[in-house]
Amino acid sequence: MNREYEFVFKGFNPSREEYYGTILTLANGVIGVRGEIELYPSKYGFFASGIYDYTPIFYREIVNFPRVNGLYIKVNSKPILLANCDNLNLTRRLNISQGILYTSLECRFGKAELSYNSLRLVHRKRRNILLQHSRINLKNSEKLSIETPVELDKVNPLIPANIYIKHYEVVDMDIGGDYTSLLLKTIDNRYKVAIASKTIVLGHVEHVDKYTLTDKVVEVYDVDFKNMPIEVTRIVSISTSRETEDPLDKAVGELEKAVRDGRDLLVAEHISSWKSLWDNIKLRIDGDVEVEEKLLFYAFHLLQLVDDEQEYIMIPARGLHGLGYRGHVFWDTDIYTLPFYIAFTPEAARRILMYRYRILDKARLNARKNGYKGAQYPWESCDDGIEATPREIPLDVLGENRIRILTGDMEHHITADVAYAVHLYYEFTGDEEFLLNYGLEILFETARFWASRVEYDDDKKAYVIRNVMGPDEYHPSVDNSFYTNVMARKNLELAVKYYELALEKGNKWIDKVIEIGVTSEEVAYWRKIVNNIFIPCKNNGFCEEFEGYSNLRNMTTKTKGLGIVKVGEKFLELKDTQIIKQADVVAALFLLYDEFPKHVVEVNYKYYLPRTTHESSLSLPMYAGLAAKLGRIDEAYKLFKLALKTDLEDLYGNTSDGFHVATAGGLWTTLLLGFLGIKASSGKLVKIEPKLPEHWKSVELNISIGGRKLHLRVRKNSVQVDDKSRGEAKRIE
């Protein structure tokens, strides 16, 4: 990185303490801890990567396991209660350069005064190592006791709120040893989570307890102080059936290896970690370093949800950050997210279109439950890759209120969303080994898909899909979804390009289009539909969101689209306005951008703009980008900021419930595709089209495009592609 980048939040209050926690979490892509401060007790305990277990309403759901990093204190037998401290200092810096959570607090209990410093990790290299480190001063008061458990009550909240799950129980436990281990099973059965936690405490101990409650496991640590600062190190080592056939035997390795290296080795060995990682982006944007630090500060949660070990990543809406959206995957990851992957992890970027290719067969069935043929993906999905969508949530414990949820029946355009990734993917890497082995199948059966799901129309001599919703969930069962249908052709078109190109290739290409069974006469029917879908656009370039959208009330939003709406519960009141919650026509537009005419990009974004609410957090990186590729650079960088304050500033309002991960990738996508607009064909850089905001006068930065580091520094008149693997520099006016 260009220097150290540093985000720093002062003050403690109770009710704002869950924020906090999402924003300050720290994860390795195996385990997420968040990052409310250790000394205050918190609902949340530790997320796993891909594991989760049954539950009512949303069928599977990511589990809260224990927490495992709280720390209390008691003075004279008193415990320290933050909201009850006398002049309360505290201080929390995430420093993002290093992937360290710094916390300095100073108060006063009664007589005694207390300062705190802490500094915490979850492991970039050991997947299954959390550290925290804890320096305690105390003055006015010689008797301390310090208690670190596993707090075994983490649950899971149901709705409504006030009904819980728990999701694990223990079925394995020591306390007697060096260390306390614990193996949890999930009440499926399906996965066991292995915990082993030491703590070390430095200083004058004169008494150490450890004892078991229904609630947690204890070890608490008497100490007289002696006017000397008292250390404690909790080293705690999680590993779960997902790596390995035995957690616990696993937990407990990884934890005496990380014990005899001792802190100061895991500290240096994480940031030097994070250092190669940041070495893959380098971003620099001279004349906004504002833009420049949140950017970063964006991509540093999304490089937390990588695993370099699995076959496979999911990337949860939300994140392994909070309990949001149930830690389902929707077509975020595939629209949103990939880019920022594909531009700087390719590898990780391929681990994430293994897992919709894992479950490709779990999309056959739903298609064929569904009655149609190739592969349907899910809306929501999850570990076992089943439609994972809530059918109807209750309102009330006794379940008379109920509200209907229609996503997971309607919006199929993840399927073509899915295709469009794999399809991008191969342009940015040239990877032809994951296109023949995997890419390929699942191009072929989601055009498929599409073309058992569309109609021919007689009137309109022309395919046509009813029944769908678009992006724009105000407007439920529709006909000719705009990008539904743009996207489904494009998902066809796709299907039919790369059956050509295997053609070409020959040989083993070949084997596999025999193997997955497509014909010329299917690839035939695959020509006729892009040749003949219908799309519902006028002669003046304006395109319908849906078929009859033009028939609706007119109306506009009081921010005129550069600013957010927030319409909540009244949603169903907009169903028969031209309000919309999100890019819906202009993502599309933003997507598919070269196979538009300008003018037609153009008329459809002035138009939708003052009619979105934003009210969805996915639609303002969509509006910046495509602004940007427009030349309305002014709009696009008002748009793109007000994207920036998502988390950072709480947007939305619901930043507690998990980072919004989409808006995260989409801010970056916004940068690439927009901003700089660069381009890739088969793993080969094609062009760079830069719309830089006026006061941006240079953006650099690293990007990998077919397995080659390139460095690019971006002016607005000039673009310097230095390709680092090749010591190579050509300047393009």
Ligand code: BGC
Contents of the next structure:
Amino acid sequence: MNREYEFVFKGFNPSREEYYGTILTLANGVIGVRGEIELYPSKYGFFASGIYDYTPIFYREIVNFPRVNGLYIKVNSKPILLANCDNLNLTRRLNISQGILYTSLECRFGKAELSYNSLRLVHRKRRNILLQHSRINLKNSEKLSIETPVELDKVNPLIPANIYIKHYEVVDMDIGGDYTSLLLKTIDNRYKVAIASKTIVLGHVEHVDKYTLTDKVVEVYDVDFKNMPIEVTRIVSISTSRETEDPLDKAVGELEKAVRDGRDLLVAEHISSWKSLWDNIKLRIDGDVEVEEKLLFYAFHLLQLVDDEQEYIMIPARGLHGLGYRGHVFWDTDIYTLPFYIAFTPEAARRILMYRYRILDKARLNARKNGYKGAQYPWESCDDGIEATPREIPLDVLGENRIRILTGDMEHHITADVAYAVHLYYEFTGDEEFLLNYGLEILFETARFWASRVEYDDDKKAYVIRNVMGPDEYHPSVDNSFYTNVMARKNLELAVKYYELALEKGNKWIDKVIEIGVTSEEVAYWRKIVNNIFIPCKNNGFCEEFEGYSNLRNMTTKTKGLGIVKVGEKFLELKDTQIIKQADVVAALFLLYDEFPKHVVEVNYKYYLPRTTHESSLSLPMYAGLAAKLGRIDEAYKLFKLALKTDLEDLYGNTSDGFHVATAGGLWTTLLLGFLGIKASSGKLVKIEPKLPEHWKSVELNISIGGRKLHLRVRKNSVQVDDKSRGEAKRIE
Ligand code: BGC
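Please could you give me the other form, the form predicted in complex with beta-D-glucopyranose, since above is the form predicted on its own?
Now the full complex is given, and it begins with the chain already shown.
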């Protein structure tokens, strides 16, 4: 990183605390701890990546585990709740360079004056460890008690509201020794999760009490101040059966090690791990510090979702930051976030795709279940890869009123999105090992799905795809969705291309093709579909979002696409209009930009922008990216700046449910593939075609392409590429 980047948030408002909970979340790809202040009760505990439990309606959901970092202070036996403090002065600083959240607070409570400073980190290197260190000072009062519990009352809310599910139970507990340890299991018995916690109090501790209640395990420290500040260090270790058969043993072992090594070492090690991560990016935008900082904020949260050890990485739509979308994985990961990880942490990108490989068998089963061949990826998935999209959502307790959700039945495009992601990964990394061992199988099996999904239409004399939903979710059950058809075509075309590559490479590549059972007849059929699939475009270049779209009521939004419009549940009525929820045709044109004449892209971009509500946060970055590619730089910048507000300014009013991962990824995709115009093929940098906003003098960053670390310095009319791995520099005018 070029300098320290810090985001400062002042003040305390209980009704806004859940918003801060999301944006101040700390995570390390394995555990996620929301950012609510430790001194105040919160309904959230921690999340463990990949740990889900059965739930009605949503099939499975990420588990809200116990809160392990609450620190509750009582002065003269009365709890200091921030809401009842006088002269409260709270500042939180999220230092993204260090990956540390600093809190400092002063407040008056009766005569007592409290000053409180803490740092919190979720360790980047020791993936089991959470550290929170607090320094507390009290004036005009000497006695104070500090409670550091493990709160076992954390639950997941169900729909309708006010019904909750607790997804875990305690199967073992030990509070007798030097630390507190618990072993939990999820209710459906699939996972075990262990917690080991130690509180170290420096100061004059008069009395320590440890006890259990039904909803918490408590440690209470009664302290006599004598005007000396006290320090409380809490180290918590969390381990799950995803990483080891004996999570309790692991959690205790890691805790003991961390306690032995001590706070200073833990902090130094953590900061240095973040430093190396940031060295992979080193973004600098000369002429726009504001955008540089904001992009790094989003990068911070994206980096928090990956680690470098797990065999596969699942990225929930709202990260390890909240319960939004129940922790389910969507196309968001493959299409929106992958370019960021490919560019800066290709190893993590590979493991994100390994999640898709891991659930390939389930995708095969899904295809079979729906009457198709090959592999059909579920629209929403969790740890086990089974379709997890709710079919219906009840609106009342008895379920008398329900909304039917059609996305799971119809958003078939996700299957092509996964294939596209495999290809993009290969283009940037040239990772043949992945392609050979995993990628080919995904590409062929997804192609087989499309080959069985298309139908031949005798009137059109073309292959068609009926009854789907494109990315625009206002229009269910349509025929020949532009996005779906062009992405399906791309999927088939890629399967043909990589089949030919495999034959060319010979030996083990051919063995692989044989193992998957791809025949030349099958490939011939794929080719036939590619050459003859119906794409709903007119002679003037305008492409209907789906067949018949032009006959719908022609309307535009009041923002003309340059702002967001929230229609809430009225979307049911929008199906008869041309208003759309998010980039759809535009998304396809961005992803497959080189495959369409510029005037076609231009015509469609201009048509759809004023008809888009951007009600999905996935929309703005795609429009921004395409506008940049088209050289409509001012508009691109405007849309980009708006998208930058998504979580930093709670643009959609739902950041409290979790971080908008796809938007964050989309913003970086807009920078990399839109404003910078980077293109790679088979692990080689092919070209950089900058389309920079007027006031951007230059953009500098590090990027990984083909296993090499490049430093780019991009100006409007020149590009300089330094190969850091080889010490070469190349200047392209
Ligand atoms: C969007 C989808 C997206 C999902 C999860 C929906 O509102 O329409 O495209 O995958 O949110 O982010």
